[in-house]
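Listed next as structure tokens is one chain, alone, in the form predicted on its own.
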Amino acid sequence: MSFVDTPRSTCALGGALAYINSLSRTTPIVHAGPGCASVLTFGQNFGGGYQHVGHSGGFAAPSSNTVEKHVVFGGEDRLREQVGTTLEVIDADLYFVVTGCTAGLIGDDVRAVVGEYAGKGKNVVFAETPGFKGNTYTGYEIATRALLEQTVRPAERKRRATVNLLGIVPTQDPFWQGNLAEIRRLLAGIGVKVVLSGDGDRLNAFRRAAEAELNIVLSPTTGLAAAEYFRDTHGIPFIRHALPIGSDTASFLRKVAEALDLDLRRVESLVAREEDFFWKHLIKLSEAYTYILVNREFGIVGDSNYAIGLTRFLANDLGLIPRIVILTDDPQQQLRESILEYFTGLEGGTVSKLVFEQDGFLISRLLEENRPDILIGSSADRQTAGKLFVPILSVAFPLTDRVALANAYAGYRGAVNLAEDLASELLSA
């Protein structure tokens, strides 16, 4: 038997629910045992900075609540009953059936049950997401691809300079809404329109998502299933870039512009304006910097996406020294080498210790053995930080000592927010 102490994500069903709850006028229908829907939705939102999201989530999420007799005799009739009742009671544009471990183990034919509602004026889709299939990121991948396969319509033509945004997992990134809003703002600045944004997408947007010219995967590990579906089925290419924070945003915008064959003069004009804003505000930190940040070694505990952006910003823009980076999302082995490349060529020097680790006990031990001066991690790392007398800024899941509403760390303006939050934490400590 093996277990993970203080896990940094939920199960696959939790990831699917996090994604469904981010959609506009969409309700989940959970085919699982009693408590799965409410516990996972509450846990995902509670760990994501106390934010409630969803058309009808948490304790209100419709659930089949399968029990022992359904394990023995099958739960399809119970699911059929629950879907029918939900369609009568809840007003939504889209009804999304997802499965838990019980349904996955007994092999209920969810596809057949959902197929009974085809052509009856209600939009019902499904994804098989038993928790044992993986973590939050896996559930996000399964749910996004399943939804696209069942809703996206072939495009008669591509719309110039339009994109879909993929890869940011709602609430798993506690600042997902703010980050996506900042990415959309920057893309609008270079003339790019967004079809699927990853925040509040509606059914009509999915139906015309194949009109996009490009898909942007804002993660080195997550969102690939959806991007590959668009590429293989609708001929839409994709690019990947870890969440851009600070000056790394320029390379992100140039990569998008190159892929879409945009006017580079407009891109460079935006970069110049944003960098002017960026350095204008960072320079105000210089006096405090001299006694709270100069020559400090930092540690990062977070998933690959956040850890890359944070490390590059702290090392390249703030000139701090990377002491230890712990990546907590357990990416597939074939992706790990490409992830490690993001941590090369840092102006603050080579990361002294760079590891993949999920277990909270081992993460704590690694931090004790490689004690940084400053730690950026999750609320789960606060106890270790206190033990080591190290100031900590919580930004990653689980985030339970801060409220996350509209704050952002992406882009130039997000980086200013990050510098402000980090400096405030250091001063208060």
Given for the second form:
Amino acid sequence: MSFVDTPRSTCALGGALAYINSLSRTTPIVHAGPGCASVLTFGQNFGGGYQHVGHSGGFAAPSSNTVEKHVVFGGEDRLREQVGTTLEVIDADLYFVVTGCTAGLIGDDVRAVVGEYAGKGKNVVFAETPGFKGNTYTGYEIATRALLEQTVRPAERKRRATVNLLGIVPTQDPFWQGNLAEIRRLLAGIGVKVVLSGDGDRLNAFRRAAEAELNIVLSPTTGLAAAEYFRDTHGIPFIRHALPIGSDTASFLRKVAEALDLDLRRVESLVAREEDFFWKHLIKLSEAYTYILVNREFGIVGDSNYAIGLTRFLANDLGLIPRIVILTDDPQQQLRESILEYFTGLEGGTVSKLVFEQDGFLISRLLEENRPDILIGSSADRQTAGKLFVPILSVAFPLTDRVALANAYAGYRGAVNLAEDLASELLSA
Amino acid sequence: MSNEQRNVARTTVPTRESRLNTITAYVGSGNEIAGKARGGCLLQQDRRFSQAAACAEMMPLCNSALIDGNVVIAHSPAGCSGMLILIGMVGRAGRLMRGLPEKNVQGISTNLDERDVVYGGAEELEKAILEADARYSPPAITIITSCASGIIGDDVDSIVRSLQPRVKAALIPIQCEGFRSGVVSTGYDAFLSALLGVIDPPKRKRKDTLLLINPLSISRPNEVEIERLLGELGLKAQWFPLFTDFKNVRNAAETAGVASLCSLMSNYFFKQFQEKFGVPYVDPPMPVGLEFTDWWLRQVGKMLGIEEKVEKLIESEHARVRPQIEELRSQLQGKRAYVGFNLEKSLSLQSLLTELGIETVVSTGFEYSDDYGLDRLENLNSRCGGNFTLHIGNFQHFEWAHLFNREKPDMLVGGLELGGAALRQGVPVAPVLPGTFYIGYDGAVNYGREIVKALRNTSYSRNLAQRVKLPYRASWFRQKTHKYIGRSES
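Same protein, different state: after the form predicted on its own, show the form predicted in complex with the partner chain.
Below: every chain and molecule of the assembly, starting with the one above.
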């Protein structure tokens, strides 16, 4: 992999821990060097909107803290001891062993150690997530798939109109909790129940997750590992839709309804109600719009998922002009074409400059060469924006100048939040 | 000396465990630990249950990112440099307070992946170094090793040696694989020791200038207080190495002597610096509170032969601040505190708390070593009875939680590491954060006022504690705090 200036995610272990911290009564057991769990708390949790999350997250994360002697003689005995003592000390429903670089490189047989707990009434699972396996998104993919493989039970029957939500990476999307809440609210509005929601899922929900009729992957890049597992092992189909923001939400809801064969009248009536709310507030914006938003060319620096939703909302609903979009999540080559398709058919024409780039220096140079009037990016882009005198709203990881609690940018309500936050930023710039 | 001529020395430092018998696991009274230390039987034991801790890579990464203009290259997967995200915030505030222009910390990750760990990451590191030099023309580039780069055996020193003639920046390799040491300060040794390679032999001596090591948690207001006190003695301070122009790193050996605001950090560097450049050093405790500030000033005075001046300064400072300390004492007398930092900072804060009439019920130190622990500890034992609990642990939240629950202190005197944990257990925080002024005489008064303020409205922590569910089994709180330290008792 090429070196990266100012990385915009952490590592596979960071993604795995972010996912584990989103689960109910689940503790990680980190089998890694002494610094990993802390560094990733500072990096992934605090870097993603300064969030304290997790049943036993942050400094409470159990960790084997392997040092030189374990690197030389192997770390399996230490892991065995740590799993045993974690069961004694930590009160959890699920114990999730994840590994760092040292365990990965010295080749500790984690499967064997965890296997010793099989059939003993202890819920111990594992995933191999050394940092060098990839970025935060990759870690999420590995951890979700591993957890499903070790917990989901074959379903005796499907439950009508139930789904699993996949693909939103906690803290890597700093507004993950708010976004998922908005998606769940909208799905409830068309009569869809959620088994795995991606926020606060319990072990019991995993066991029953194959009862779902459909999986919804809320990302063009992430969540596929889990969706393919469900498809291949339990015959559950999946649909993919980028994080819907604004009027795109209608097409998302229709897609879900079609896949589940729901009453479309109910969907249309919800869409009408939601659009009433949405447009009521965008009408309210019109005087401020005239002052600060009209004719603005916008730039986006974010992962593929956010960039799609943001671009489509700003172009199709707010009538702004797409100047430059930089996709920072380094998606696999074979996914790139399908990502770019989301940027076609926009109101106001094509994006003048649309690129995949994760290197901070090159991102900065791209922005200088394609200066937008307003920028939505991460806190890492604030300095460049300042240099170019471009107002910036930071929403993407790393997010260090905002705290992310319940705020959301997905769906209809999220879009109104976005318009509100963006306009406020412009007024105060 | 030009970069071409500079001999890039092998940069591995001994671990604190092997050099100083530093320990990271113990719970006992102040008296017990001092007694064991005197008897030579305070030995490292492993924990059978442990949690998120700290590694030797953290401090080199974070500190070198704060050298003005330096670019940090983390030769690692991208997660290791994740801490730079948080350090960016500290850096932003630190620059603002010093009137430096706004600038992000500059970090590059070689982003080691599965291919690199098989075939080696040397090529990627070379590219990163050349590109960092071309992009930013920095005065220096520090190269930080990691568990992954260490285990796959990339020879960073020789890569750097071969590249140095091709780049303008001084290349500073730092060997700090995370697995090498469970003691975070081994990383300080690696960091400061690596800087020795770029300090020039002095062309002249500046007899009025004292070199002062500034750890990253010591923010500008504290430096100002030290500058004030040294100014009274006719001395100038040269801060090293954070938030300072790289030329002040280069010319560090021109100074008349060196002291530190955190001797835990500078312990190894001092010895090497003196050996290489003949600059004398003193190693007193962090100057917090009256007694420890006196201690600090007296040692500096002795090193520079200005003892009389120092005594006069101490006398006048005491006359000025004593009444203010007494006033604060009348408000704080009898309160009980939990103090939690690295050992150096914890014991120094504890000294100030004693002066303010506050009883320290628990002190947490992330590590213990006689070298920078024992004289301070014995001083405190004699002043506050030595029955307080001294908890030695590189973090270990379950032991903090146990002690908060057992002692129910009126406050935590702590920072980013223990702060949130305290609040969630209903303990208000008297914060020592990057930005808090607590060093020296005026800092003592200012921090006393901070404590008064911290106790004024405790509603947030009380509200949280009613709702937070800790992840521990109820049985954990009935065990002894040290249950998981050392071999099983059963």
